[in-house]
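First, one chain by itself: the form predicted alone, in structure tokens.
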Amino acid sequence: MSDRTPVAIAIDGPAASGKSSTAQWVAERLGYRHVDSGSLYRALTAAMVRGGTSPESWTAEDVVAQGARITLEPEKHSFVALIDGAPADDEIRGTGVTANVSRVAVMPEVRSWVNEQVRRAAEAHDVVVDGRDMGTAVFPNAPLKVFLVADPWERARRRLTQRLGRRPTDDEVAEETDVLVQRDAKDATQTVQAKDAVLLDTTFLTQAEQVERIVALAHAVSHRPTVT
């Protein structure tokens, strides 16, 4: 790393908008490292689960302090949350934590404390981050920013096509529809768009033609080569 000042892309968006992924390619193609904000706020529910209590008792103290058990590994293009020093992917993509994170999310100290660990990752390291509130809270002077929205029904059927590993029912999509929109209802206050923010709609893009129209951006705001 040359003494320049590392740069931060930040991508926002609501729940399954594609944000982690599309970050993780963009970050793929500009030779920068991915920070997925959201896998820290999944490692601390699972570090909050593995004690077993009741998640209506937790409290923004308790989750907070769960976070000295974690830390966030440099990889070649990411950065990956680690539980008492070992990778936990599987266990904090489980439905356990995905029925309790957002409980997690809202609180305002646990916000605070994963938006400093995003913030450190980015002092050494070109990065793109993202989350729901990187281009507004986290670094408000990144010189790009992505907000990406998608319509509730065709995001419900992404994620299920993920999850599943098939094309989902009418039905299942419907259902997993009225749950993100409970979601967005709940993540509203953190799912804001950053005034500068280039709104880019995916609804009927694939996730190649969202990542051309990101790296594309980047490339306008940073003229820096692609790593091919």
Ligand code: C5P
The other form holds:
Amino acid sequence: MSDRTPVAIAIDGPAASGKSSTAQWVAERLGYRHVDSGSLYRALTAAMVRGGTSPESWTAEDVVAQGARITLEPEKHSFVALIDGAPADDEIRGTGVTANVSRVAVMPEVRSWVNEQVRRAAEAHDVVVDGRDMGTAVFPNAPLKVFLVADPWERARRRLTQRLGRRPTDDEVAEETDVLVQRDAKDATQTVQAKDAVLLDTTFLTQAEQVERIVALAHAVSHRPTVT
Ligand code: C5P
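Please supply the corresponding structure for the form predicted together with cytidine-5'-monophosphate (the preceding block corresponds to the form predicted alone).
Full complex below, order starting with the chain above.
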């Protein structure tokens, strides 16, 4: 990379809005690296779950202390969160972690720790970061901010199709929609659309279409004339 300042593109939105997979794909298309800020909240939560203590008793101090075990490993087009030096993707996406990650994510000290890791990853690389507040709390000057939304039923349907590898029944989708809506409510304070973010409703878009739109927006902002 040249000695210009690295670029950070921020993609935010609620649970299961397709942020991470879209961000990964956009990063590959642009030759950037993807940073999934949610994976850091999840890794901290997984480290706490491993400790076996009751989630109700977790303090911010305990959680931030787990940060010493977590690293962001650079790969060709992403940074991967490792726990004790090892990948833990299935574990961090499991139901035990998902059910408790929001309680960890409301702790301000935990948010500072995660934001610091994300900023550091973006110091030397062009990145596409995804989360809830990347365009507001972490990269307020990002040249491109996208806020992804989708109808909760559609988000639940997509998530289950991916998880089960088959078409889910309406009852299954209804149950998953409830779980997602509850997590949205717990994450509401942290999920902030930046005033200058492009709102993209993906309910009727395929993933390839979402990626095309964001890549086109990224090209458009990189060719925008500088206002002096
Ligand atoms: O994006 P994902 O669903 O994997 O994020 C897991 C959890 O991490 C969210 O439910 C939320 O509680 C938290 N999170 C957050 N801020 C971010 C990213 C994730 O609070 N920037």
